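The chain that follows stands alone, in the form predicted on its own, written as structure tokens.
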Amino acid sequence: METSSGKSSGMGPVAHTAVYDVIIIGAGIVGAAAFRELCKYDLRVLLLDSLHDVGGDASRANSAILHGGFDPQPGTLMSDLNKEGVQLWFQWTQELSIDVEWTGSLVLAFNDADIAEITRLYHNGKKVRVPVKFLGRDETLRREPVVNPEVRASLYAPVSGIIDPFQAVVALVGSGLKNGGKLMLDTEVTHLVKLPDGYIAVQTNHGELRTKVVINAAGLNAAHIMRTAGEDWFSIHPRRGQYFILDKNVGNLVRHVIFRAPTPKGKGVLVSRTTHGNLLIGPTAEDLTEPDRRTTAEGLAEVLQGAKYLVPFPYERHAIAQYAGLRAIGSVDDFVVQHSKVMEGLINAAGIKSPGLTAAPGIAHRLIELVTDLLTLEEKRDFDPYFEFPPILRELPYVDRERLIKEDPTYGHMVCRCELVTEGEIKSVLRMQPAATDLDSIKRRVRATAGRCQGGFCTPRIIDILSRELNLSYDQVTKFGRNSKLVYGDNRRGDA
């Protein structure tokens, strides 16, 4: 029986011990994914995630790609599962209102090493039955005319395509918590007991939890989850890429997500629309010994190289924001999607790197499978497949803008002037399940501080806003939760 106090999503600290059928460590894209799915069945299942939201590590800072499963080794579990995942993904961002464009990719090939890639690459395509054709320099420039005119031949993929992957994530947390499942937020797992009595203890910052399964979707934790169950024969190190977004106003530079033939470190630089009409280009590939999440003067400069190589343009006329994310690079070269080795009950999901986003939904299935194992499942007879966000007065006709703004006045109080952001939109996110809290959780649901200015005129307001619907002093706000405050002190209360 479940016992844990908290809010209506499940957050919040652990009164006494609470006990699950399955708790999932990680609300990333893949812990997020097998979330949903488990809450298909009737069970207890609890996800965890040590930060202030969920998707906040890599699952918001990757190149929002679905791959089209040409690239991965043919028989290792990461080409099955991207092939798997991104048919998924037809389905489930219809049912879970997630916004995707199947633009299709082009990887170019400039010299004779390229070619011999992407012929390879097409082999591999072929292998596994997913859509490829090899085209030569004058359909490549047909299809893509403002790529460097070197061009000798390219890999076009149709079953490729750009999607919002923070929103994915939220709307898989939110399909979950909507049929029955519970969520636990800046809640950090020290370890993990096996019992005698066959569950499994796992220990947090909050207190003890119990448990029958335990998912192991920590990301770049994952290694760090298996050792404090014993388990010490893999491990992770982080590969830092840095990107640029740039501006609406060059959105529309390329059709196709564009690659570069890939070399043993990745698929390179690229140049991408994203779904919300900005361009991306990016990542480099550095391999860290520690967490590192700043971009560099260096690593800025190889993107920006890498990409006029692709696509001749004066990127940083348009730049608007820079960033860096982590990928989880295992000591196996595939996924580790398997039971643990010397805990019963523990299965872990470890090394999820690119295309882990695309075959998240694949890998999802395959954790089912492994559940199944150890758990007697029973389909829920009142699982509710869909999921919809608040409404996004930008995107509705003027009738339904006029509609909503009658019902609520707030949705007429313009706060984020770069993206058109409504008060009413603001509120509608705090409510929302999984809830934003914070600015950037804000920022990733509505895109309010998204824009031009990168939040320098709207900060002020979504900050009084939160302070006002949360109940928080202004010093209380944080950007991303834990010591991230905006504002320390207040003037009228004398502080100094």
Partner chain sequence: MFVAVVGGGPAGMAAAVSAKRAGADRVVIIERAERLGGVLPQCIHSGFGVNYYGEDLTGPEFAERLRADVKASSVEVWLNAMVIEARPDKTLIISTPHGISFVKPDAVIFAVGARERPRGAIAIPGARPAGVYTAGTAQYMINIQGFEVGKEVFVLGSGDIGLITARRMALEGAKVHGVAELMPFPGGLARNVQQCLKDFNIPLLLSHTVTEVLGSERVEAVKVAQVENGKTVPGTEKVFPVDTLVLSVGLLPEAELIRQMGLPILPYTGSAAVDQFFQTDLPGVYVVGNGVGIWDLVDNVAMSASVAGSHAVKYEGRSSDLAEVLPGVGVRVVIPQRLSLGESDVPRIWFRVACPIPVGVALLTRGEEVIARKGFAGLKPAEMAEFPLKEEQYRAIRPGDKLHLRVQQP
Second form
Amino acid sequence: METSSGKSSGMGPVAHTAVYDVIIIGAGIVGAAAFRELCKYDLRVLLLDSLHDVGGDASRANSAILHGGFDPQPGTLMSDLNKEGVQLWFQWTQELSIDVEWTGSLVLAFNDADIAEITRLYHNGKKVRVPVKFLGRDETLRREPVVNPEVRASLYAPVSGIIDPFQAVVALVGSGLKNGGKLMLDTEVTHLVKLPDGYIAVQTNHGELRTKVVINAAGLNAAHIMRTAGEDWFSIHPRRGQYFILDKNVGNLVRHVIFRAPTPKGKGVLVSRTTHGNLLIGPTAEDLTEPDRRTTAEGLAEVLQGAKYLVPFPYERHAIAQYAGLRAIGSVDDFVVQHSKVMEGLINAAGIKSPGLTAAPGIAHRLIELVTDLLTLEEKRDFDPYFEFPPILRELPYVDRERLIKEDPTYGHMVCRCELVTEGEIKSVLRMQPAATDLDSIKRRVRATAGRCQGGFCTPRIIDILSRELNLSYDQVTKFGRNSKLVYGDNRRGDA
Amino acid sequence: MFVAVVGGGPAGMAAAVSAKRAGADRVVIIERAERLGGVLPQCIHSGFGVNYYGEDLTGPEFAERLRADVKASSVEVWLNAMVIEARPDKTLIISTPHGISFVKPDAVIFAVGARERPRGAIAIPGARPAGVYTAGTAQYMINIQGFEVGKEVFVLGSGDIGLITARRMALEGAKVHGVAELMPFPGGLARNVQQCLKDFNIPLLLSHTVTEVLGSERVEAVKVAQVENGKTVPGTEKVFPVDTLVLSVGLLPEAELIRQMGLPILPYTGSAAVDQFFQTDLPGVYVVGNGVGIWDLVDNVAMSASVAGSHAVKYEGRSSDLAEVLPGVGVRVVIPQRLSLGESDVPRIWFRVACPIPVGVALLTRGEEVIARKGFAGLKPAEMAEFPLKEEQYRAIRPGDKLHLRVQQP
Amino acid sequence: MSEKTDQKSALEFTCIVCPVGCTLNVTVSEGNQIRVLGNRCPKGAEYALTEVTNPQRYVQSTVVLMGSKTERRLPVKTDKPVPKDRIFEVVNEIRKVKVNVPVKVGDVVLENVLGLGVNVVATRTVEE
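Next up, can you give the form predicted together with its partner chain of this protein, since the form predicted on its own came first?
Entire complex below, previous chain first.
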């Protein structure tokens, strides 16, 4: 059986005290990027996540933007790593076949305060040497005719764009797995303990693991992980962002990523296309004390209002989904990427808020430097930098689709009619590494259920495919693991 | 004459049979599912066919009759075959388990049906656990796949599909805690309120909506509140401890291929404009059934399709003398939106009102001038009503006329 | 005790015979005389009479279908209405039925359910 329950992949059953060189906690974008880069070296690397799929938490519910690098305060780690991240994404998206579009972004100014703000951003951009241009009203409207005509000026950043963050995480993890790394899902870290022999014991709900180095990339939980190691100078609170996804029919409303001039609370609501052609609006910025991923009527109304101010449009008529993500806001107003102050061998990547997705490759490189302080790294000779997803038929010429269907007729059987996903494609992501094992992990890999009917047509059919291919009873098929069961089984079971 | 019918539901089967009977050389039904019938095989309840067959049939029985006609009339049926691209020159590109097929028929009849509006279309706030399904999806899982979908259920939307799904789940042993309806009147037929809810003591909460979905993995509860003037009334929230939320909040024509043909989509039907033969502004391209607008009865779906099927064969092209029909005050939907003039048969016009009208008059007007009028009693938004046009009224319509259909209450 | 003339019961319900859904007003006087108002056709009056004396419903459900390549369930219905208060008993009997292909519309899958003189019949043809 190629695919297992998803608890581990790329490895056999977990030995009681398996020993690693580096364990990365958290398979979000930062952990995935570090995983991929560490797997270039002759190391035993393990990536852990508490959830049922890679993709983390904030990494799968964010704005899906590669930021231009003009926003963070020059001299901060955020600023440096944002810029470095953009450069690396150029290369990585090609090596790992991740969808990206360098659309450019516009920050709109509507009043004197906004103009002062985009002027400041302009100077930031110049200082850190990322390309920025100050555009007047006419040029702004020429580039983006649908924006609120009261716009007075804008800041244009050509080297920024949109990316598929799910695909990015899957590809990075896939690349690491392909180069010898290991992955364990549904694995919650409870404690980090420094052992007398220098190793760190990583205690989990699946037993204890031993490692020389731990990279804490646990997102919202990063401060909690630090505390289990006795490190309590840092805290994190969640900042919720709510979003709308709109139908592809209106995906071309804007060409660029459209922002409002930022306020102290953040970058505000943006209007953007996604790499799949949908329109995305959001986020809110709500500081919470506890993680709460619910959308709210007020939050969604705020998103609509904010988007309508930037680009007047009847968004609600074209809505297909809403979601909320939590950004990890640290008690220090910068990324924390450094050695633990109390436990040798622990490296923290914490407080990774926006622009974390953009900066992730830069963060990964910084983490490699920190690992070098502790371990001797030797490059693998056979490292393969390339990763390819199984074929996505809607992106292939008809002759290639025809060839695939002849090899496997299920590539001709359409399951998701909105996004045109075939049974063959779904089966292929159940077999890829990292494997999909449930409805949502299929969605993140091939977009079945992500279209305008949101799975109304294909969910029942995918339940059958998951049940058959993974040998699960119907009530074991889930939306995202654990008890997220889609149905309660056969409705005639137990009847004589 | 080669007619391709996209979709093998009631509309597609009726269109194909009528095209074949009208003398088409070759008729192909392209159906993406593994069976003919569209949504009918999952609609195991009765209430179909009273007009079309003069009998009260269940959905599967209605489908069987059409399927028997299809089998008897040497129509080709392609199953598991989905049109993935439709070009304005009528070329259809079809994905099948045998490969990618290209066909270029003389006429295309889109009988593509509708899709259900999902949770995201009405932006119900809250968590995103498993256990939120549209009514049609729930029906498919219960009746076709044989799944137990939920044990404790709440239904949002009192359209017929919502009411029937509530009863079906109750019959399967689920506890249905209630059905909420945003409007102050039920969306579905009165008899369905009686036999689906009252018979099973399922509460109907009018002017209520679901304000939040709760649950981290599977649905654990829904919050329901009263609505007044489009706003929830504070203090009226109730929590229903359910594991399943079923949504019956509207259907939209599946118009993607129609859009690909370059046809403009009308905001009030969600599909292309058609004339009384269900022909679009592209000659030889037809849209029938729920693909052209949402009908309340499958009888009308089948009827609209058979009109198109025979027209596609008998009349190539289209009359250039057209008038336009638009929904006026109090009318949400009018079908058809074009009238081909000078035809031998007087066209039938259907409309759907925006809100219930106990007694009223429907008027077909050209500017200030009333072309035709008809009194109605008991018009409901859930039901498509027919406006009877008389011969002399039809003949009085001139090419280029912009007619409005509106309703007035005394 | 109320006045003698008020020895009647009045009922209001919706006719379910056809999609029109007339609101029926039924009064039952002392001598069990039944008067129906609101029906737009004779079937409505007939329905009102049974609804007052012995309410009945057709029942539809599914049974397990075996041997088919594409289908797991066969839709079925009662060929006559059953007493309303026995619907769940009937459904429970239907739940126990298993049928093999081929099966045709109208085939009896359960005879004389609960001795009610009602058969459960297939509403779909499944050849294979």
